[in-house]
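Single chain ahead, by itself, as structure tokens, in the form predicted alone.
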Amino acid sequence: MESIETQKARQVCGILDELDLDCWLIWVRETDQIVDPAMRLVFAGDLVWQSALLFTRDGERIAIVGEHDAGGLPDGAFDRIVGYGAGIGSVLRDELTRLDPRSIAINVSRSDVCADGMTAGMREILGTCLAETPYESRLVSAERLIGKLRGRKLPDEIDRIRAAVATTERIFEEIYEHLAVGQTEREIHAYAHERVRAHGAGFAWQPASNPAVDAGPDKGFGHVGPSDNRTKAGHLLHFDFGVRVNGYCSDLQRMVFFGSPAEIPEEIAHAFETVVGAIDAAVEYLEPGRIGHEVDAVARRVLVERGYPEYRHALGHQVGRNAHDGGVLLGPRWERYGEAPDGAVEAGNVFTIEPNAPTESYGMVSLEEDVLVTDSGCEYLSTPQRELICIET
């Protein structure tokens, strides 16, 4: 069976043709130290010397690598492997002269970190290699190419994301059974790590803040590690948690209340119902062709109409090899997001949907679901939380 990397490499040709690009150049060195995230989509190995991986709209896959690297490339990964000794410049120029591409997409981007893998030093070296050739002026950003390649998940990729989501949900159930009043965030965080190890999974982001464990109202909301705050009767507990299974990630948020359903304060109930309603509205609207910022606006409207301020982040990001997987963003047209919210959603994209609503007395109410965009709409990969998880005290 073909590897996912080989399957993704086969996707490149069609996307190049769709975008009217002749060639994609992945230009890297010492990849065990500085990893171009786009390279990992199509090539699982490491390269030491300066290397040029070329993909053409005609379907050619060419690797120009150091002679000591050439023997380590997986069988079938490239149609041609060209080794060099003293320097890559003349070999790269010869190959480009043969191909004579009108456009060469390279991995630089202002809006998408997953498409910005070329270092400044390597960009300078590439400029030197292509000086006095027509090809320096034909370099363009590979941002749209990489966004589509990352975003159009293959069936094997979707299966791996499903597995990561299912593992996360199983661990959540184990955590709920373990919870009690009087535990510290650090204790709960440590137990979650124990369960991740027991399931043979990895972490979708840095373990120090994964899961985020936020007990009660006196805790900074966001990418914050656990504290000595203790769970208390009548208080909320918030989780932001994601695991990595077979190289693919999940990213979910859940809310717990310490008390019976009858004891849930109206302030919490109203906020929770509003967040669920915002998620449902976004999921119902989400389908191929929707523009990222328009999807975000649907959820914001629900919150504002129910008396809550706008959340201070995007509604949702893509999930895949990384918890934040680049490409089109379901977010507002804010400066910090660049052009990511202006892109169109595509079938095969996997997004988080994560609005939140603050309460005055109990802290933030925030949920996050993982969803798959299909040809006709959208489906949940996670089991959406419709009610607060109540831990009887």
Contents of the next structure:
There are 2 protein chains.
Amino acid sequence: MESIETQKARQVCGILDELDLDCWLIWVRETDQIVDPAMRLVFAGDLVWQSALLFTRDGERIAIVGEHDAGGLPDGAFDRIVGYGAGIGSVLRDELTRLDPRSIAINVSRSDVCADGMTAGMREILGTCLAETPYESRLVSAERLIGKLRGRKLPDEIDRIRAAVATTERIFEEIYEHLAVGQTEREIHAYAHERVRAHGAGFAWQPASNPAVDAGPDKGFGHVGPSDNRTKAGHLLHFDFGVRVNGYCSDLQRMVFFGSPAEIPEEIAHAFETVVGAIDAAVEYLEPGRIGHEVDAVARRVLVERGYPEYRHALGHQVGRNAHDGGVLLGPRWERYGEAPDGAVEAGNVFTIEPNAPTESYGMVSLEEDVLVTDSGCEYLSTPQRELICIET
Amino acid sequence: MESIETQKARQVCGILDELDLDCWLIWVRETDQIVDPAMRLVFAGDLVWQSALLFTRDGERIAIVGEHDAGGLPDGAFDRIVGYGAGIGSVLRDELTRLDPRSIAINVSRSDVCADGMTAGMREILGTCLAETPYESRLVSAERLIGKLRGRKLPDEIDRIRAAVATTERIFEEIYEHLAVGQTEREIHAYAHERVRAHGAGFAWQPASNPAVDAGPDKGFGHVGPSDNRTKAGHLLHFDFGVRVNGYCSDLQRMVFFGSPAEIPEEIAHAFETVVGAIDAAVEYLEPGRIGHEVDAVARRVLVERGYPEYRHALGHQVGRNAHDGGVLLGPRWERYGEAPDGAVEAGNVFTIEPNAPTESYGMVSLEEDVLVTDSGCEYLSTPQRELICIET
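Since we've got the form predicted alone here, give me the form predicted in complex with another copy of the chain too.
Complete assembly follows, chain above in first position.
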């Protein structure tokens, strides 16, 4: 079977054609120090010297790499491998002259970190290499190309995300079994890490705040590590948790209540139902062709109509090789999101849906599901949480 | 005890003063996707939204980060933390106006990948944020700052490198015990990985070619993974191997001969002595104040005078958090090395010394040692290989 990277590399020429781009240039060096996340989609190895990976609209895959790197490229990953000695400039110019592309997409993007893997110094070097050629003026951003390449998950990629979601849900079940009143966030966090190791999984983001474990009303919400806060009867416990399985991620939030269902305060129940309602509304609306910020607005409206403030982040992001997988964002049109909320949803995209609602006395109620956009709508990859998990006290 | 990152952050103000720079700006986002290697020196966490970490000549450490990130910053890492909601631009401008620096060093470098952690898209965003302020024109490269910060290893950093070297040497001994004629490179590579895991160490570079295991004369040399080549009586075996312990690396090459010392062919013995002689000459010459390319030239001359071609890479690179740790390079003034060979060696630098010499019939003879530059010269961190390791057949 072809590697996922080779399968993704074969997706490139179709997307180039669709976007009327002639070629894609990945321009990197010492990739074990700074890795271009878009390179990781199509190439699994590391490159030491300055390297150009070129993918053409015709489907040709070319690697221009240092002579020491050339021998280590995986079999079948490239149609043409050019090794160089003292400097890459003339070799790159020769290759571009041969191809003579009218447009060259490069990994520079304001809006999408996943499409912004070229460093500023490498950008300057590329400018020097292409000075006095027609090609500097033909450089364009690969943002849309990478968004589509990354976003259109192949069946093998979806299987891996399903596996990560399934592992996360199994570990949640193990955590629920283990939970009791009086435990600290740090203890619960340590237990979760033990279970991640037992399942042989990796972490979808930094282990220090994965899972986020937020006990009770006084916890600073966000990307915050566990504290000595303790679980308490009548209080909530919130998790934000994602694992990595075979290189692909999950990202889920779950809510636990310490007490019986009958003891759930009205304020919590109302917030929980509202968050579930916002997720339902977004999932109902989500289908190919929807614009990112429109989907966000549907869920945001549910919250505001029920008297809650707007959540201070996006409704959902794509999930894949990374927990935040770039491309089209289900988010509001705020400065910090750039153009990411303006793109259209496509079949094969995998999104989180993660609205939240604050309570006066019990802290934030927040859930997060993972969904796959299908040809006609979307389907859950996770088993959506419809009730609070109640831990009897 | 202060974390290594906080200790490194405290080194910054002295180096800023020495270089007559007013402040250093680390400008990043989603650092679990693209990590600025210079940020890792002074900050261990991850940041999601666009973030500015500012270090001033006066020793002030400022973090401007998204409100969701602000709570997760480690205690004591920053003197001032400013959280923002919709966009960072105005907050950054306010902070720079307060500090009014005459120069702002940013992580953009043509020569040094370790100093080139700002992406091209983030560089554009910074330009927009600072448009119509005096500060865009005060941006300069942090290359020299980062080179010095990274290169001047603290005692705690040297201890960690020593630990990585010691672990590597222990694993080499275990590998030598295990070696026999007829093993494949893949088998030896797999055994090395088993030993790395048994010692609880990580890899200094990609495991696929770490260790490089090169058996016999026909192996493509360089960053190449193990093949089905077998060890054979009368042949050489070459390793290039580095582990990571507590976040710091080793990088060593060793040569093994299958046969008794009396059976070593003259051609191999001559090349081996020459490589050792080149290392000795470089180590003898290396001291604070030497220029990178001068040190390279000393070893290169030994090889050429004894009739060998020049090695097609640098004599040595710095080692630290990364196997290739950036900064001053002991290398020739070739296009691809940029200005890295033009810098002066400093006390506290840790370098590899890795010349090689080809043979007609037995492949490449290549050794690599790790050395620490002291106030008056340099000392080995590794136990230098002075004889071929002979495996009786």
